[in-house]
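Presented as structure tokens, the chain that follows is alone, the form predicted alone.
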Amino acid sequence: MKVTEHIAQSDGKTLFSFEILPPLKGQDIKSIFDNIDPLMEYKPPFIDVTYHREEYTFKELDNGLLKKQVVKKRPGTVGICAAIQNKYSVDAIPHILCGGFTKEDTENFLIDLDFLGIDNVVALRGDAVKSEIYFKAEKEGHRYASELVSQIQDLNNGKYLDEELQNSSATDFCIGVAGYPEKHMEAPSLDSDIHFLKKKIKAGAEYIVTQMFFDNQKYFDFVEKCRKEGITVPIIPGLKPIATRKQLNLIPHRFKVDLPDDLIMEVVRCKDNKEVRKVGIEWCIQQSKELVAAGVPILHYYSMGRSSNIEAIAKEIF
């Protein structure tokens, strides 16, 4: 089922999603329902499964020269996403990416995902591998996510890459895209960010989901904004809870997110992440109430591979 056919039929009420990582190479799948199993208490509908590129290393030869190889350290988006529907019956969404596909190599993998009967699917740039300072698409790739919705559009109306092909069959896919409430770190303002989104959406998005924030005022605005904008999709709500004193520094520089005062004072009153873990739990479920109170149509949370905390979240919300 699309994403926006559960929100048609929540009558109202708030649901319940998150996002997890596909396993490290050479991990089972049992880590991934181990994390699954305690959450699917709160009924989710749908569960986003990320996809992540290829990174570059740089093998030092006999001969003094370096031979660069090709690393895949998240393989299975694909494979999860099957496992997941066999196993629990509910959606499972995978991410596809603008960077390290060709246009080729996106049309088979979303032919693949219309052979399992995936109905949802998030189209993203995704980001520079750690050798590159910009992203770099691929040569006969998109550039941008506004192109990737473009071809999965076209795809939905029969339209192939091979324009010989006769007889093609449609694929029907829900397409969702990234919002950034706090603007896209590669943005020069707000409103720039916006008006891509815009684009996304014109060429057939039909739901938007947004980085993490903690201020669920930048929420509100950003709803605002693109609704003055004539952007009418559903605009769902990502959240995280803060788990570690880490994260402190590492949020803001790595997603260019702000964290409000009150949240990094509590932070470093903490005594260990023990600690640090309860206060984002806390958190998390304030602006969870809040956000439900306003009436979002879904909470969406990132997980990062452990479930517990977002257990504990659950279980206070829905």
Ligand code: FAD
Given for the second form:
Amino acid sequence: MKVTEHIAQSDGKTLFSFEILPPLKGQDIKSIFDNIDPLMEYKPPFIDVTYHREEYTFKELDNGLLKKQVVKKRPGTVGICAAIQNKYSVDAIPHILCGGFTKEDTENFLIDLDFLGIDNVVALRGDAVKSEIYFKAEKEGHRYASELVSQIQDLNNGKYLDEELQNSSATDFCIGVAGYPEKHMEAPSLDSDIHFLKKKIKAGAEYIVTQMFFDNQKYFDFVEKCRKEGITVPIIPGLKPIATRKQLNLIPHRFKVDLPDDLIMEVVRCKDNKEVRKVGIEWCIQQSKELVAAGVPILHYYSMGRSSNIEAIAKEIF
Ligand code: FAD
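Rather than the form predicted alone that you just supplied, could I have the structure of the form predicted in complex with ligand FAD?
Time for the whole complex; same chain goes first.
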């Protein structure tokens, strides 16, 4: 079932969803199931599975020269989605990227998803590969998520890359896209970012999931600005509980989001990460309560491979 249908059938009740990462190459799927199992009690209508593009590493050879190697550390997004749907009878939503994909790769990826009965995707540009500063599209790929959304929408209209295909069947994907309450790190301003967000909606996206934020006012202001710009689709807040002291620096650096001073001071006062985890959970519970009271359609949690803190929050909220 599509995300938009889940929302329509919820009778205004806030739903619970979360995102998982495929395991590192070499690990089995049990670690994923162990993380999902305790969260199923809270009846997520869907589970997102992130996509991780290739990375470049450099191996030193005996002669001192460096050999470039392409590695994909977390493959398996599609397989995990299929396994989740099979085991839990819940919708699994794969993320799909522009980065590393040609249009042909994208089309083939979507065909696989369609055959597996997956009818939701989150369409993203992806970041630059780790060894590069700026995002570079494949020669035959997409530069922006809005272009990827257009290709998915074309397929929804039965339009394949090979226009001479006869009797081609149309897919029926519900497309989600990313939104940034504190603006995307490369955007010159929030207004410009929202301008391009609107382009993704015009191209066919039906809902937005936000980047994590730790101050609900940022989300409320973002939603208000989007509505003023004529964006009417559901805007699902993305939340992440702080779990370690290191994240005080990592999160602003990696995601370009601010942490409120009150939260920072509470974390700084903690003796160890056990205490930090408690602070992170309590902060996220308070955020969740306020968002539920404001009538958000879904609370979407970034589990990042750790479900026990999400479970503690879900227990209080759902
Ligand atoms: P876009 O919407 O293409 O925007 C990228 C930048 O370009 C923005 O600054 C935007 O303002 C600007 N822009 C857009 N269109 C134009 C245009 N036509 N002309 C000029 N500028 C333009 N990354 C992963 O690798 N895997 C994942 O699974 C993943 N999941 C995510 C889930 C969520 C909910 C979020 C919020 C992010 C996720 N990311 C993931 C990270 C995401 O890929 C990065 O944030 C990436 O840098 C931007 O992706 P986007 O889809 O928002 O890009």
